[in-house]
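As a starting point, one isolated chain is supplied in structure tokens, in the form predicted alone.
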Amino acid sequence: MTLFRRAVLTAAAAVVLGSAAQPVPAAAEERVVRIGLVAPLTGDQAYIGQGCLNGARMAVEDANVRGPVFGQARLELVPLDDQHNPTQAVLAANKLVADPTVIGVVGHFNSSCTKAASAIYHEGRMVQVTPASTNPEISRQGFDTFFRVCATDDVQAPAAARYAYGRLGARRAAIIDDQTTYGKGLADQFEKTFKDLGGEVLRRDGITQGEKDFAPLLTRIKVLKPELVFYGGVYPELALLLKQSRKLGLKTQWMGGDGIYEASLIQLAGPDVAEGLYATMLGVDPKTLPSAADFVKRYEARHGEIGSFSTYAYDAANVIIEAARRAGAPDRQAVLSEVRATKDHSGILGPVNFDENGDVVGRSVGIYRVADGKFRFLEEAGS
């Protein structure tokens, strides 16, 4: 027995002469309440996943500074890696649902992962708030546990098509998608609107995430001389497409959705190759919003350049946290009910309200273009 331990026991046993010895109360055990965060934290999409993690972690830290969510409970974030793989997403969802201390989840990033995991959260009555999954079909499954703080592809893709047709003057386009729930859905919406406007789709092709050699596909596209190539997918594959198209002499305009709006795309492709690329993103640049100024300053001082979805993850986490405060107890159903009752939550990207399907109300789409090695905001389009 250590001297310290012996001294503690001696002091605890000492009593006033003539009084009965009283048991010494044990120190109150700290209560912990947890929120999950699931995103691609490793692999080729890790940069964007880590940005989501950083945003959600800052929300949890800010919440603990403001005071306990329930009584004396401390809030913790549980980050899990789904590797942008639906099978891994389901495993992560099951792990979170099995932990009784977890009251909600921020996630997932990829629509294919969010859709695969959504049934697990619904069965476990755990609220799920995605910061980034834009496929509109996810919220039409009838799961009352699902919410999102971002616009959907049936807003984003038509805005891209209208810009391509009206502002860029494109009439003949080729479309490529990565055959994921997100990429294919985005490309479908773009194709429909582009054709409705009078545009011609010369060909539609699918690639696979992780694929490396696109020369045969790009050669076939080059022969058709499209005025625009629209890409539905995430940035790693587009970086290769851009580099290989440049080598083949395919000189055409490229455009994509929020999955390519990522600074690391420019690094992977090279600033010269990425120059002139157009992308839609879910709203205006947060650096232009007074409501996000403090978060952006603190984030960049700590982590460097802010991630594309860091602000969305921060807002998503805070929707759950503030609902939990209103619920007053670590009860999943109570927290879920309060998220559904959310009204004018003061998000750093603007007020957050949800419709009957869990979709955020009133989010707009921004048009961006790569210039001088950075995505530059051009204008707001669609709402």
Second form
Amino acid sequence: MTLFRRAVLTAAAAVVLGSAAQPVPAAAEERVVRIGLVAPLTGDQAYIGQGCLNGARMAVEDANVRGPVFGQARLELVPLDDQHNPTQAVLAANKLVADPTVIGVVGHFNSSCTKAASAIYHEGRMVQVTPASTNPEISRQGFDTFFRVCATDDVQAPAAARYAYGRLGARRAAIIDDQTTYGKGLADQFEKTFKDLGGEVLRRDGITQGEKDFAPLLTRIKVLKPELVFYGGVYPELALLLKQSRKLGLKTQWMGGDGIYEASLIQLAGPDVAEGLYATMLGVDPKTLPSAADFVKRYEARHGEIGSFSTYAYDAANVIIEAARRAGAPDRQAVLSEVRATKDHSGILGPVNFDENGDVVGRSVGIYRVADGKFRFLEEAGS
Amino acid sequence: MSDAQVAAALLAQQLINGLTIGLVYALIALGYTMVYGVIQLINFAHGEVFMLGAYLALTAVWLLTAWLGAPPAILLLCGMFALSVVGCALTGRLIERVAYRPLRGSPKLTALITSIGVSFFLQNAVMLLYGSREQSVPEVLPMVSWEVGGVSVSGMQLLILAVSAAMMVGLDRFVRRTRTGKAMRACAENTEAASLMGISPDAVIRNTFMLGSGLAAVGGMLFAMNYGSVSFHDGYLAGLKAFTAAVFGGIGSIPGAMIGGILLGVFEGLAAGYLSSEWKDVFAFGLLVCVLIFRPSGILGENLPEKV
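Return one more block: the form predicted together with its partner chain, after the form predicted alone shown previously.
Let us now look at the entire complex, which starts with that chain.
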């Protein structure tokens, strides 16, 4: 009886351990090379994170259709969720670095997460290409493993301030940020340019992510009668800010950065409340780019409405995949060197070249406005 | 308007803002305090019941609009109320039966930790059922507001005031006048003596959970309508705030929970409005720390040398 029990227990343990461990390559032809993707895949920013995941996954699938990256190796995507929480981001980064089959990572989404994780990737000599983190500080840390395929807030926030001051004629503005690396950095840059142009900043406030009641703050802002409120942060909180300011009778123009450029903002706030909202977004609408037409069509056939950062995730993944092909071996250092050597990579958003900090060069931002329930492209604002 | 008038209107507006959220805190805090009164358990899963109430109210809107097209607002309101209150009361009863009754008589810490486990379970169950995305709640009432002397009051705020006042008066009557209510008070006073008088503690505990969960459901419904969106982690912060309110008012005391909730909402609103919105939660939980240090029995509570 005891012998039988022991046998059963051993078998059970083997099953449990076997399923927990990494799949071991049985033969050389079944070799797998992996690319990580880290973004907020659950929680209130899940929608935008899932858009990144879909984009990166399509890049990996396309690569496998084109043929094996090295020898017979099949490419695989490892999606991890950081819940827009820097602590989770570091855990995810450690997990990827510890897996020797992972050659690079697309991510993260939020600047706070990207920044926290970048040190881990640097230590693990793993190339990191963020599709969406725009905080300029990240690339100034001196990590040679860091790259990004999107413009930075150095370009975005001044463009927003110039548009607000020049085209909207706003002179008196209130600024709110969500106290994250991204939101605060964006708001700081906006404040600086807006003041340099001669505008007046009436109030500067912070809110907490996940908070729901902003009536006390909006009541204070309402008294000051600002012509514009600039919001540095991501869309879930802005939806509440917009709704509550409508209820309080705060009549003003609202503006924000790429973190609010997301269709579900309009759905959460209601098209009527979101009407007239201004946003800067990195580059022009991908739907107008001939180079992205095929991708957009395939994406929408599979997943519905394209995510704001799906095209960026697709380009970011392809930068790594192409570098891996050139490197010819699943070696992190070799892949990293090849990413650094990237020259005129034909991304669907335009040619990709990196400067010495790993930032993509020559990317502009676009100004958008919500009209009839959709973000509409107004004009391109150069760097 | 003169500067003084503007300042007065601003203060009035901040008080109204604080009162609105405070009433919702009070509705949740009642559940904490009633359960504590009867079995001396801080039921940390209570915030999740509140969140479930918000989701059930949203579900009722979905179901009714799917069946009837565009039903009148009053029908929607009744549907939301019925589904969330009944659903949460049954959930509260189930939680008590499955998670706490088997632990009756075991150390209090065991039940406390179990309640945290129940909280995780409910949060993740709702996430799996409804998805991790924030859900937008359709406008049931037209978005109306009135502006009087620079102070704006929305229809939603009046509804919150009316519904929570009705709930609190109703609860007070119930606890004072009905047999069930009297049995609850007797058990809160002394469970052993009450059972010697023929009161079944099990039935009282069951009723307390159902009643507390029903009130939290009303809070959840109003919360969902007021903010227009719900997400599965809404119960966490709101639950902690309501717990703070219950402790502030005096845990175990029903009027204490009502006063504590309203005062916490107003205090938090004034601190966020006049000092710093960044530090809003710090003020609220700083208050909790101060109450626990200087007056652990709260505003109306009796002095109980209990440790949680």
